[in-house]
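Next comes just one chain, in C-alpha cells: the form predicted alone.
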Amino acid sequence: MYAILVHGGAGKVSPERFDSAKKGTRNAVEAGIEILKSGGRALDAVEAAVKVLEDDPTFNAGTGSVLTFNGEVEMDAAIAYGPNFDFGAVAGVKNIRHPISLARQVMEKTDHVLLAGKGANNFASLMGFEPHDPVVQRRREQWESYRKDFLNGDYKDWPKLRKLFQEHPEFLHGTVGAVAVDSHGETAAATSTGGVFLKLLGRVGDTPIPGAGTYATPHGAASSTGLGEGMMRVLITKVAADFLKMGLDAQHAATAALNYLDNTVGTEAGIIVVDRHGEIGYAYNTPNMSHAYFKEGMKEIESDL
C-alpha cells in the first residue's frame, strides 16, 4: 500500500497565504503520486515532491529561501532511502535550484553522505546543476527591513533575535519535506530548507543531518521542521524511527518523537511519518504546519494547516 506526506513548514502561516500554502502542499502530494500509482519508487516520489516546494516561493525551501544575516542565500537539503540506510545531504549551497536532487547525487554518485559550502558547489557544477538565484523580492524586503532593526541595536544576539521570532514567528521555520513508502513497502524521505531569517553565514541546521531533520529506516521514514538547534539535540527523526522499530504505528511514532522533544529541550517543531504498512502521522506544537497527504485508495488528496 503506498502513501506520500508532505509538509510545508511549522510555524504560523499568516492568513493571507493559508490558500498558497495549501495549494502548495497539494500540489507536492500530486507530483509524488503520480510516481507511486504506476508502481514507481518512493525515492522517486519524494524528490519530485520535494521540487515543487522548493520552485514554490511560498515556502522557506529552494527559491524563496530566506537569507542570511549577510543578504544571501544557503541551503540545506537531504534524502534518504529506508531499505539500505542510505542518506545524501548538502549544507550551505547556493545558487541552484534544487537542492534535493543535490543531495541525491551525493547518495548516489559518492562515497559520502554530506557536502557543504564551497565543495557542494562544485560538484552541483560536476554533476551539470545549472547556476540558479533562489532570492524573490519578498525575501529581499524582508531582509532589509529586519536586518536593519538589528543593526540599530533593537537585537543585539540570540537571545534578542528570538523576541524577533515570537513577534514575526512566519520567519522562524519554513523546512519543506516528504515522506513516501511505495507499494513495493520501501520508505524514504527527503527534506529542504532555506535555514533560519538572518542566520549567520555557515550555519546548518538539522535538515541535512541523519536522524535529526530527515531519516529512514526499513520500518519508515520522517522529515521534521523546526528549530535545527533542538532538534539536532535529540534526532528527533531517528526517534520516530526508533519507535517505528518498537511496532508504534505512524501516527503514534510521530506523536511519542514530539512528546519527547517536548520534554526534553522544548523547541518548537513539526514531524511527519510514513511506516512500512502506508500508514501515516504527524504532530506539531506551532500554531500551524502545512501539510497534505494522499493514501491508496483515497479518493483525493487531503491538506490542511
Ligand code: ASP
The other form holds:
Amino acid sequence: MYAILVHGGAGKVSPERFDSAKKGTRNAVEAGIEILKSGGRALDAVEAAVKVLEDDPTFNAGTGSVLTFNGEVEMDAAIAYGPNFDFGAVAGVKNIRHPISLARQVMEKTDHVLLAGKGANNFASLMGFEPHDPVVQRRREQWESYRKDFLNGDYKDWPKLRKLFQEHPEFLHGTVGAVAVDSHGETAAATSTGGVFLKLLGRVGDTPIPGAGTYATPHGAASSTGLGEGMMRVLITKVAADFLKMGLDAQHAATAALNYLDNTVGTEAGIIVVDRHGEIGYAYNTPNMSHAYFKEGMKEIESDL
Ligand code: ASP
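Could you drop in the structure for the form predicted in complex with the named molecule? We only have the form predicted alone so far.
First the chain shown before, then all remaining chains and molecules of the complex.
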C-alpha cells in the first residue's frame, strides 16, 4: 500500500497565506501520487514532491528561502532511502533551484553523505545544475524589517533565539518535507529549507543531518521542521524511527517523538512520519504546520494547516 505525506513547515501561517499553503502542499502530494500510483518508487516521489515545494515561493525552501543575517540565501536539503539507510545531503548551498536534487546526487554519485558550502556548489556545477537566484521580494522585505528590529535591540542576542521563536513562530514557517512508502514497501524521506531568518552565515540546521531533520529506515521515514538547534540535539527523526522499530505505528511514533522533544529540549517543532505498512502520522507544537497527504484507497488528498 502506498502513501505520501508532505509538510510546508511548522510555525505560524498568516491568514492571507492559508490558501497558498494548502494549495502548495496539495500540488506536492499530487506530484508524488503520479509516481506512486503506477508502481513507482518512494524515493522518486519524495524528490518530486519537494521539488514542487522548492519552486513555490510560499515556502522557505528553494525559491522563497529566508535570508541570512547578511542578506544571502544558504540552503540545506537531505534525502533518505529507507531500505538500506542511504542518505545524501547538502548544507549552505547557494544559487541553485533544487537543493533536494543535489542531495540525491550526493547520495547516488558520491561516497559521501553531506557536502557543504563551496564544495556543494562546485559539485552542483559539475552535475550540470544551472545558476538560479532563490531570493524573492517578500523575503527581502521581511529580512529588512526583522533585521532592523534585531539591530534596535528588540531581539537581544543569539542565545535568546529560542525565546524569539516562541514569541514569533511565524519565523519558522516554510521548510518543506515529504515522506512516502511505495507499493514495494520501500520508504523514503526528503527535506529542504532556507534555514531560519537572520541565521549567521555558515549556520547549518537539522535538515541535512541524518536522524535530525531527515531519516528513513526499512521501518519508515520521517521529516521534521522547526528550530533546528533543538532537533539536532535530540535527533528527533531517529527517535521516531526507533519508535517505529519498536512496533509503534506512524501516528504514535510521531506523537511520541514530539513528546520526547517537548520533555527534553522543548523547542518549537513539527514532524511527519510514514511507516512501511502505509500508515501516516504527524504532530506539531506550533500554531500551524501546513501538510497534505494521500494514502492508497482514499478518494481525495487531505490537506490542513
Ligand atoms: N528546521 C529548519 C532549520 O532549523 C527550519 C524550519 O523548519 O523552518 O533550519
